[in-house]
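Single chain ahead, written as structure tokens, the form predicted on its own.
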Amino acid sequence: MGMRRVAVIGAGMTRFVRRAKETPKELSFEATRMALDSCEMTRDDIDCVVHGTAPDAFDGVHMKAEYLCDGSGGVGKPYTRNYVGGGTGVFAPIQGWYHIASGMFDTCLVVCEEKMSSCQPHPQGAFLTIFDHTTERALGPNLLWIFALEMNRYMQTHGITLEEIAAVSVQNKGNALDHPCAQLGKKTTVKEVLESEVLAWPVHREMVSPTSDGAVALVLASEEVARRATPKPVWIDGVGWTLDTAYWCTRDLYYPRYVETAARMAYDMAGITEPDRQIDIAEPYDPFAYKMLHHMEGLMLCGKGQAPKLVADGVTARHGRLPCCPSGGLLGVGNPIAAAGLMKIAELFWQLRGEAGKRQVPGTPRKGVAQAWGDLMQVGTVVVMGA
């Protein structure tokens, strides 16, 4: 048997914000419900659920997957929890596709959760401690100072200046206003990017996603259910996920080549042979400012240190030829980590749908790409839908 259409049917999002009082597990249940009620299913019509979440010490709470199982509508269902760091959001996705497109299961709920704000210990504990212990432990590495290393070498590779980077900060939180989820949706200026605290140099305060509590949810249909179930499926058209060496020293860091490869995987797919013309909207990962750019150059949306030029010269607009972020991204939406991928997910499902509200981008986009990356700067995970 070949491989079977998957669409998505239904979405759900919980506002990004920092909360003292629901627990993970009671954010798994709010977007899963919204998921649920958005195409009137049931957990009863759910085959399958597959819950991405950030290793147990990021929330503390140990044996985490089967702790917000029940949060999520997996118990005494088939269950997968996965983790691939930042990448999550857009591979728990993939999880779910493959489980329906193999003819398994004709009905998967996709959750993605985080709790953030009230994490003991401090995800940097879990940082300092996953790389290599003999070549890179060493220098006591921490996540700013990582990518302010790979921001550099971005930004001396091509001559890019600060002023281009902050530019996505003004783009995208600028976008998160119109979120009714956004925790950090706002107007502002490159000054104001600039004039923001030096975290480590180059990154800016104001080019940093905050920390950030949510979940987000999608229910993922075979065609034949999508089509009974709603008039306007949106379908997973392309999938893609790769791993590059963890070892980031011995990488040129100016160019994400495991994006690359992932997109290609995907459409390849998707059939989509060349990606600035055919894709209409993409949500590229941004939880720093310089990234957005740097993953539109990895999915060939533009060439290699061109994405700085599309930004200035408003292409990645929302109503510019090709919006990037229109939901505001992590910059401005927020990074709940595992959550903060399926949201990508989320924006094209609605945007496709021409229901995205005052996000909506302007004409009838038909075909979109999400991309999240993550763990020791090497994931690469790209998903392609189809109106």
Given for the second form:
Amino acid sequence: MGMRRVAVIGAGMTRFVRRAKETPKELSFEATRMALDSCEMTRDDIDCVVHGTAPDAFDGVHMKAEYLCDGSGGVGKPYTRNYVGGGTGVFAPIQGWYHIASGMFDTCLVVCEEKMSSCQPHPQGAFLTIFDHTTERALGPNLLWIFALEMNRYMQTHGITLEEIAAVSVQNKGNALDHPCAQLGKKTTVKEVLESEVLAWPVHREMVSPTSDGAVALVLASEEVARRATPKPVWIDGVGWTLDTAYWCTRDLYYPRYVETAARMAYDMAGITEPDRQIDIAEPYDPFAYKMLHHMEGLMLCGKGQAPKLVADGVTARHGRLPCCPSGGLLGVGNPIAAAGLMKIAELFWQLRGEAGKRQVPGTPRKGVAQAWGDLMQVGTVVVMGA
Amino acid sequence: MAKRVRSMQDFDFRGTALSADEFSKGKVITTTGEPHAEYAWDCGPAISRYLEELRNGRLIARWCKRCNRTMLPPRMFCELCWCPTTEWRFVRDTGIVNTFSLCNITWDMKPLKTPQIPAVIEIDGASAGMGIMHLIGGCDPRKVRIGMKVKAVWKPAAEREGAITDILHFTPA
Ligand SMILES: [Zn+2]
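Compare with the form predicted on its own: the form predicted in complex with the partner chain:
Below is the whole assembly, all chains and molecules, this chain first.
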């Protein structure tokens, strides 16, 4: 296709916390500064900036990307914001990728920031308007409904148990204990998860990621710049994204077909023909425990309905054959929406460079896949990375 | 010349967590505001007719000739083949529970005394899998099952206003 290779050469992030003292701009600044420092670059080395951030309603700031621009190093540079709901954090590096792959730029800062805590009394209020204003909102829906409806359909279709889903919370929160930025890392048990409050059956409190504040940043570079900048570039081998219809009640929610479509696009580009064998490490999107399983299936890392068995057998554990969410995921590290997705890309970057410290998966992982999802069960965003 | 690699471990992570007390008891400086926005949404030809028929106590769909899909809620074009839809078709006010939840909290995490039962209901007479979101009521929440047959419970005719809430809820058929 005549596109250039693009590498990730630096990454940075802030701690993920329930409520940060720092402003959104300050969080962006800290993550971006760390990303630049990590590859010994300065803002002068950067050709363009991509910012990913979710609804303006979280901050109560109209066109908040313009407001955030100062913090993410965008002043006076070609600067764009993208927003595809929960899929934003994995779409932002895709946008950065095509800025460079196209030949227009040699370096790009990709910054994702979210400060959910400003929205009172609870940031879920920002999501109430995603439902159709005439045919759905009059019924008084809240965001948990759609997850509960989808989870129930997924469980019923394959005969999946609550215990199998609770095991995902146990795994990811446990993994997050080793992440220095994690909000909710803890050692827990299936029993504890199932004894937590039922928010909207079958969703239990301990199966839900928290609301969070935080920022993550990456430095992307063309091959020529990357090879000068670091001995260990991590390549973006494939990217994919799709959007399904907003008529979410007319699709069978048991399977995220939009994730599969996005994954096929990314795998084709990366030359991956057997994802279950060729992918060494995965960061599927896990805002809810069942979602990691659902997305593993959409990413074709296993057959439909087979993901729970991989968790039960330890295959997805950090030391398993196919580690999933070794970072601790959104369930453990936290879920500042756009930043959470980019955290998954940063995790692959550190893992594929062998720099993930206590979280490092064994062996020498060569290929990783990260994915995010959002809106009314619509968006699939997928990135394949290679050492 | 290759530069020195600085790994994640070389950094002291920034971001300062505030405790719930620091925020709620005003130990840190915050400023507040409440934006107010009001809207009036036009419903378009498809949903306007849908609402009119709800007022009449009936459900109406649109048919795509090319896909042979009877679609609910009705729409003036088919999102799959991207052709204009051509026909109105009445469907029944009964259906099957595709999925449901028992929701115990409000959007801002306050407990509900009795659970709400949101559901996706596949409407009889519409194409397979064509569902709408609504509520289930008038039954023991513990008895709701996926695959259960349900029927609409309508508001009395005089109280209907042309809204999705003209159906109070669906109840076991
Ligand atoms: Zn059609």
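These figures come from a predicted structure and were not determined experimentally. For the two forms, the rigid core is made up of the largest set of C-alpha atoms that agree within 1.5 Å on superposition. Positions refer to the first chain, counted from 1.
Here Pro141 counts as shifted, since its C-alpha moves by at least 2 Å between these two forms after the core is aligned.
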